[in-house]
Amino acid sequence: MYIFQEGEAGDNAQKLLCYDLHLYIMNIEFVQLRNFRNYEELSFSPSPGINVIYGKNGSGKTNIIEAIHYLSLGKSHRTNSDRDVVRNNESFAFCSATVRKANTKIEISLNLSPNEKKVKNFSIAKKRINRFHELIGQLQCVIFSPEDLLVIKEGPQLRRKLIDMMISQISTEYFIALQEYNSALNQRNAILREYKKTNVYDPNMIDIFDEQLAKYGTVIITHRARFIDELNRIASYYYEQISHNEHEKLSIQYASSLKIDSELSRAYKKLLLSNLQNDLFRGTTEKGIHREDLDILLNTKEIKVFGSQGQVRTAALCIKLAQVELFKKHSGEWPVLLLDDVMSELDVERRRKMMELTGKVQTFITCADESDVDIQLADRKYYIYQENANGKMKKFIEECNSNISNNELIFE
């Protein structure tokens, strides 16, 4: 893994320096899972370094992959419904995670109880917590699952979708303007619905809400173009290294309708304002963040149209490369790195340079065949498999590779 500071490039990165990992990683020293899925119980204490989990599909592998992205993010990165995840005929599910972080160690836990009023209960330090932004960025995680293969392909809310989770992790300022703003919008668009069937509306309401879309979408417009503008530096570089080939160059670049300057708030303002008939007779709003898209190019060409499936796949894997380097440098820990059966979408090559570039952080890998990695490179591998549907965990390597050492390189 490497590190970029501000307005260095690739190619003139040539200063190299070590440091002790072990003060900067983010890990996870202990997972448990009570009623979770296909578990009934589940405890272990993943290696700090690559952790393979492999088993047969619908064995329960990426069970364990979603309580981890759950307790970092507060969601499931399969299902919008919270019951999903609670086993069959229990009334509620549990998971929790031991966390190392730089010098302190703190566990986070969530309680799922589809039946109660408050369905998701989530405590830090045995603590519960009352507000959803105090857990983001207690565990920084990046997931990169086959969905995200279709960030590039499908359509713009994918994109938006994978942004606003990538800045959350590590701008309290950003999560909660987002928030705000899905909360103006939703009530915008309400009375924009309301016009539809009574043909009146109060333009009062309308100007208040537009006044929260412009203040929080401002704020939202600037974080996403400095974020992209990172992720587009680190991305590339790794394009490069993967691709092996000098003459393809990755690009992503922040489509927005409005400049980025001091003048931004009245001009969302304006922008609101001089859509809102459309808004009307459409019921509702048009313009605005919501509806923003990234531009993903290889060699000025978007990619999702003129890029092969391998081009597509090394796109994505570079741009999940990037986050975990952008995690790094705002958070100054290196986060936890979710990989969700995705090797076998990849070729040997890709695999082995994803390894090699991912050795460095606390990785989990699940695979339905062991052949997918090079099992070599990893320091604890769990089979997964199902006894009366309940899920199980065999544990085969116990001691650390000898591949993992305590410094890290980073460009300077």
Ligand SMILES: Nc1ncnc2c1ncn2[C@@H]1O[C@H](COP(=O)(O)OP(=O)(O)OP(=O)(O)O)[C@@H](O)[C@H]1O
The other form holds:
Amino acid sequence: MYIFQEGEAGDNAQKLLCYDLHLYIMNIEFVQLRNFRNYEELSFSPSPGINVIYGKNGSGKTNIIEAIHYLSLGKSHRTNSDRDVVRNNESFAFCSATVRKANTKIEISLNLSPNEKKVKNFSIAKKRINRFHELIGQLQCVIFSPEDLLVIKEGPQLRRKLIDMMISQISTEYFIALQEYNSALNQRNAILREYKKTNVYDPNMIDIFDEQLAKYGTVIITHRARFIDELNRIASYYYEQISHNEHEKLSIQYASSLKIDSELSRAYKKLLLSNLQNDLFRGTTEKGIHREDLDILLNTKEIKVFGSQGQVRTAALCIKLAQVELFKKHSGEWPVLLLDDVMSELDVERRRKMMELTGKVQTFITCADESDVDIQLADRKYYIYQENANGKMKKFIEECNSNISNNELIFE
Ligand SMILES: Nc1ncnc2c1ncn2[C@@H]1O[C@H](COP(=O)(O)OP(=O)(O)OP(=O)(O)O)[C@@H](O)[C@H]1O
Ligand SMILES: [Mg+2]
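Mind giving me the form predicted together with the ligand, seeing as the form predicted alone was just shown?
Let's see the whole complex now, leading with the same chain.
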């Protein structure tokens, strides 16, 4: 993506370059589903470039994205109940992916059996794994789905969650600090709640937890500031590229209440102390990193208030593209990009640009209509149709579109 710009010596050169690079970029070579959502049986070999999956509403496009998400992060991106993905009237679901990485090739698979004692079993190279963290990182994915628009439109909680998740994926120090912070916060809040009932509290205990919150809060603020600065730089670059309009400037700013300097930890503790009476009155800790927000602005105005639907979607997409970039920078591997139904509200120019930018990592794009994407830029195109309520997939090879029957692959 972005860092390969120097290789751009014309479209063909760029394409060649990315195919060479795909030899070293993580990509999924083969996908197989059995009794997964509406698929009785499905298998296909995606391109290492852009894969477009299109079909009518309800045909099963997101189901494929969901299966890949399971194999990457161990869970669905849209349900908390594993049982939901098991095909109706079946007792198990299965999905697997063969993943090519820089030096190896692995097969990751999932067996879901809601009626068994252990419902969810993952295997790597056919060997069952016992610990969840063995799965994380094997297949790195960045997903963008319609739900992500809420990150921009809704309250600060979702934005914090997104930032926490992004930084946690690349920094264990951050992940641990966040866990420690939340644990100290819960205990401090328990004291505050108790005070509301009894009018008694132990200032020494508050002091102990304030110390913890200041210590871990400092780590978190420092990471957030650094990360959001990088995110802003890359996302605003993408926004400029995609909108093709120099008057539309995206900026993402970290709205921290504290200044980052050598006094940060002390200032943090002071902030908690100065707000203690208020916290005791309210029964909760009102200041700190758990209340911070991100300002997402378009030309210095809040995008959630002033942005059009397409602008909000472009901004959300650029944040995800920046995440891909930052993933690569920090982990050394390009992740697979999953774009579920994100094209329909973008104008033609934005769609084209968007596909050009994503073309350097393996990308799965779903859309309801073939015209939602610039087909010239798709490396492989799949059309999903349903027959007798069974999901089937028909693969079109773009160059041979006129003679589809020779090239179709139907899986039942
Ligand atoms: N457990 C299940 N068993 C069988 N079919 C299921 C199951 N869960 C969902 N489905 C079916 O899967 C289909 C929805 O699939 P999916 O969400 O992938 O559609 P889509 O192609 O992404 O649609 P849209 O364009 O509206 O986003 C629906 O027809 C639904 O009935
Ligand atoms: Mg869908």
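Numbering follows the first chain given and starts at 1. Predicted model only: the values in this text are computed from it and were never measured.
**Student:** Just want to know which of 265, 333, 291, 222 is the hinge point between the rigid parts that rotate between these two forms.
**Tutor:** Comparing the two forms, the hinge falls at 333.
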